[in-house]
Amino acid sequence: MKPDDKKIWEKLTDSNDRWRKKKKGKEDYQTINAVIDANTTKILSNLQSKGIIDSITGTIASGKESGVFLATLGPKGKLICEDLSIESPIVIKVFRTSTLNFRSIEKYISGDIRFKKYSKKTRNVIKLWVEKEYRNLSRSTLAGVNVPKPILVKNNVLLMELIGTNGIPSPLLRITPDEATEIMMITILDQIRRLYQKADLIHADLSPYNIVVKESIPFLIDMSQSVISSHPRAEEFLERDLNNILFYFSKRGVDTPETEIIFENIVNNSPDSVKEIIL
């Protein structure tokens, strides 16, 4: 954990009340590490006053759009995750409430039928896309999708699934260069196909960067800003997820098929398995 969350965790269980005042002052929505502000401070304090987490043990990664931590459920949490099959330690996920940049994420929620009307108050905006993460994720799952688990979601915060090992997170594509396998190149594009016909989404960011790697197995992650398939740039994001896709196992020596094909077998609901064409 870094000094500054360690810091930021520590005021949670701090006696002072200076959360419960009625009027919020400047400080409340000022950015701690650029990251956790007062305002989600006061929500994971919430959390672990219910039991539904017990401490946060680590930070996974920090990114422009929002910080990642690791945490511990408390009795409540448990027993929750029990039910979705879900062990300790899960993910935090806080989106940034100062840094997150309304004009990127625009065009991947309007042209959404999921929500046609939405405010463009920047708090608002920040909670409607933590909840379409929370319901993307929901979507994949429930379609056989390999993508971490939702708990639940809070505001600007996400709990979900750890994907990893003995409470050890599983590495991105990126940075396992003995996993750019034709194996593993097929089992990804079956993920964008079953993306695409049984949860009806494009992923629409899909890189090496958003794919975790457990035991050979390949997650999908980060999908606040995919979209179903009648968004008008649906085509268009689902291209560019093959493209980015292809690209990376063609430059580590994999023989790879015409973006052309696998579009077509995708968005055509082709009874042929990726597997089935290319080989």
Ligand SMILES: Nc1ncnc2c1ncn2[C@@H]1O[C@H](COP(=O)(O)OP(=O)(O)OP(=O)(O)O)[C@@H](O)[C@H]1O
Second form
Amino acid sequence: MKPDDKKIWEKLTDSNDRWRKKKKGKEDYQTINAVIDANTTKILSNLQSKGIIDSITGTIASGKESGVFLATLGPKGKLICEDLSIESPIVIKVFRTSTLNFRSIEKYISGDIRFKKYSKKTRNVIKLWVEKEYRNLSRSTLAGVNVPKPILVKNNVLLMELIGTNGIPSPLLRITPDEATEIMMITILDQIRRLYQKADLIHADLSPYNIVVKESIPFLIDMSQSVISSHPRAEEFLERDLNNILFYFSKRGVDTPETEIIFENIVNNSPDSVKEIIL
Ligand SMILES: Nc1ncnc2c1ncn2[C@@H]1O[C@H](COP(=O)(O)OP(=O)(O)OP(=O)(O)O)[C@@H](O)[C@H]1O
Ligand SMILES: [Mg+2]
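Rather than the form predicted on its own that you just supplied, could I have the structure of the form predicted together with the named molecule?
First the chain shown before, then all remaining chains and molecules of the complex.
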């Protein structure tokens, strides 16, 4: 991180107390540096000067391909979010432009008719990938699927609702063993069904690592790879999602139905709910 960027970062994290003190050391700047490049710093700083965000107050996750941060809303952000019934703080997901694996994302973009013609230039593909998550979250929200509501997207930066309580992010299904119940499995399968039938989408990377549980309600997150049902590999992705979920619950002692039965129910738009065919 260059000295100038460091200053911008200090401003971006200014009104925060604990995180700023914690993140001040050299090592912490290196962590930030790994996710946030100069262009991203500019975008975030812009969002701050426009009054959309107030400051970045913490890190939720820092993975290979993205960094996920908590941020408080500025005056303009508050107005935008009031309309969407979203409270402060919110989540900022920053996609790491240097590590995005083009070969792996290609298969989710090509074949999706929404992105029929696109330029394969690196910067464009990243933009498209982030926009795809924004659009998938919007479609899902409109269809009544439990996902974080998206707020806005700018290049490699996506702002969305925090799934959490009192500003604290809710945990992943993977780390809440008490939530591995039959009713949780049924609710997740119903969400997959709603996603397919009402939003015409398949998550395509669904696992207990991409489900956040808030007050025993599952929320599907991480949707940049999600595809619409006319994608040539849609059925393969849907089957994989179902297998991941059913395998997880069966390992934890829940009586699980055959993948095919649920698959047929979802794809054929059967009038019976998942609950009706399981119980
Ligand atoms: N809207 C949200 N509300 C609460 N927590 C979130 C939200 N979005 C992301 N997270 C947290 O941040 C982590 C990473 O987010 P996400 O899965 O979208 O990114 P990713 O790049 O796919 O990371 P990974 O490779 O670790 O899956 C999630 O596992 C979750 O704990
Ligand atoms: Mg994820």
